[in-house]
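Shown next as structure tokens: one chain only, the form predicted on its own.
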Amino acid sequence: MSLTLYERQAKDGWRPSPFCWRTRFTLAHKGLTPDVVAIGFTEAERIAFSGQGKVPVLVDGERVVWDSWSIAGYLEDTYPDQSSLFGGNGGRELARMLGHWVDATLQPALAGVLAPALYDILDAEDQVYYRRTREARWGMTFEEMRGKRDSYLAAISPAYEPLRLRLAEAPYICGEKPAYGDYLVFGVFQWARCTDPQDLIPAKDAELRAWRSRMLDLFGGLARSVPAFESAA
């Protein structure tokens, strides 16, 4: 068996993408290490093979998928001895609908923080792509975005809300034990742990602030094995 995981890399070794994130786990939860290799933002032309130009990329022998979603399914289904990700196909389709939320809820909350934040951990070349694509998505510069950090600072806290009431049940999202909807979920704050030097979550939540910390812990302190800003430790 060979697996090749193509995930975002910023300068110095920094990896600052929620989804790859989300695919490490993944892949750490059925027990497979792969060879990983870390592209920048302008190298779309080194994953052209899967015939697009995102990542995560996996290569399973002669197999190719991307998307984070879709690696877990294919992880799922073609290694089930591993333990499962979801619990079942009605974890699988509860995880589909906590992957909708954190998409268009959750990660776009931290978005304005963290968009201009990422600039600066670039080096020159990606960061002339990125502004220029990122800058039309938001339909402002980078320095606009910076004077709004307050007011979207303010606007973090309520999306929060359904993750405290849910951590204040159990240890992990999924229950007990973590599963696919804790490393969704995680991947945002390993996103911003790896972009912002201000930590997100407020000292007083301190059931969301233990839950990063256990997270942080899982398979041998994986997201602790890159650089990351310490006050998000």
Given for the second form:
Protein chains: 2
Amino acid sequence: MSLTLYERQAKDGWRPSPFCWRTRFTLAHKGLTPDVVAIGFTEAERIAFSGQGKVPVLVDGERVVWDSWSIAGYLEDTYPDQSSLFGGNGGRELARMLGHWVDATLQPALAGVLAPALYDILDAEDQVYYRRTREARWGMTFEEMRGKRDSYLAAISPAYEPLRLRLAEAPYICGEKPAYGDYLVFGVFQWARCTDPQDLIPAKDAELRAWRSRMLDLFGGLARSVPAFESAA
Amino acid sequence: MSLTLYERQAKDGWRPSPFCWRTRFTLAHKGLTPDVVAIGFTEAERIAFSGQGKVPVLVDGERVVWDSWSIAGYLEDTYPDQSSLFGGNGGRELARMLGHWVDATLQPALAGVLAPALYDILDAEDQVYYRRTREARWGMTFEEMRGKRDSYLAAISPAYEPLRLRLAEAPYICGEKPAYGDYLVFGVFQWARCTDPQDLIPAKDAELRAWRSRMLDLFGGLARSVPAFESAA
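Right, the form predicted on its own is done; let's see the coordinates for the form predicted in complex with a further copy of the same chain.
Next comes the full complex, and the chain you just saw is listed first.
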């Protein structure tokens, strides 16, 4: 069966979307290798067949699934013989809860820095669209956001605290081996290292950095296969 | 076998400890009814047999277990035939992660309000000890903390956001039925309703309040069996 993943592309080859990285790792966890189709911010019509305009979209034969969480559930149910993403139903429920924490707390903590930085890795056409939509969402210009960078940076650290506690006791969010909970969190840090030249994990957070390195090594260095800023190795 | 839970008591009958409530619900989930022994803040010597000074402490026959997380793991492993607390190993790992979020984000968000309020529900002897230790920890007097109450209150809402997202889609944190993840979170709100006269879940958070009501109804109204402020029903 053909397996195709539609994912967000910034400028040529740059893949910053945290949601698409969740899905990339989810597929790799299941031992699946999709054809990857890059979609720019202004190319929503290319995924109109999915009935909506957001990536990631997965096409598995005749089945179309969109939304990273729906894709994870679909893959867990459709490929049950491969390694489990969730480790049972309790893990599946709490992975959803963890995803809400990532969406509501962790990602927003970095977004003030990363939203304007992403502008710099877009092609000119996408820049126009991206600036218009994101500045409206934030209620200020990217220049104003860059002016507040230091205060955005200062507000990041508290959001890491649950990760610090977890990674002080286990090599992965999900315990001895990585699983979907790790991919949820890693997507955020891959978004960061593919978007901003500054490493948003400070040197003092050695355990968090070490976890990120382990995540970067997974699946043959999957997350290292795209352009990124070297500072966040 | 005799089963005894040592838990924190404030003034006569008042049981505010979020950690002890985790354990109360954990035991009830397993269908276990312990003898409950109340321990005041200045009575650490009564649990010295556990080798440390914090509650909850569980004594199951000859086995002594302390720390709410260790107790949960012990009960899951020792009573595997009763309803699972975690729903599999993946759920157990992510329950630990959720607990870190509760400890590092949710509880601290309410602590600025609740730490000085707890003083008012203590006996005179415990008040002396509690004020000395907590004021040292916070680096300010309870009176100074009460002066900052409005700013503490204003900072609570963002910490609820992952809970809002979860309870908009499921009746419990753990899905269709309550489990350990719910007890972790509920302990915080039981601490609040047993400590401060103001309901710390605002009326606009109707789904969060409805979840709390469901939790209060569990196990024959276990959490309603102790004194609390009526405002947070």
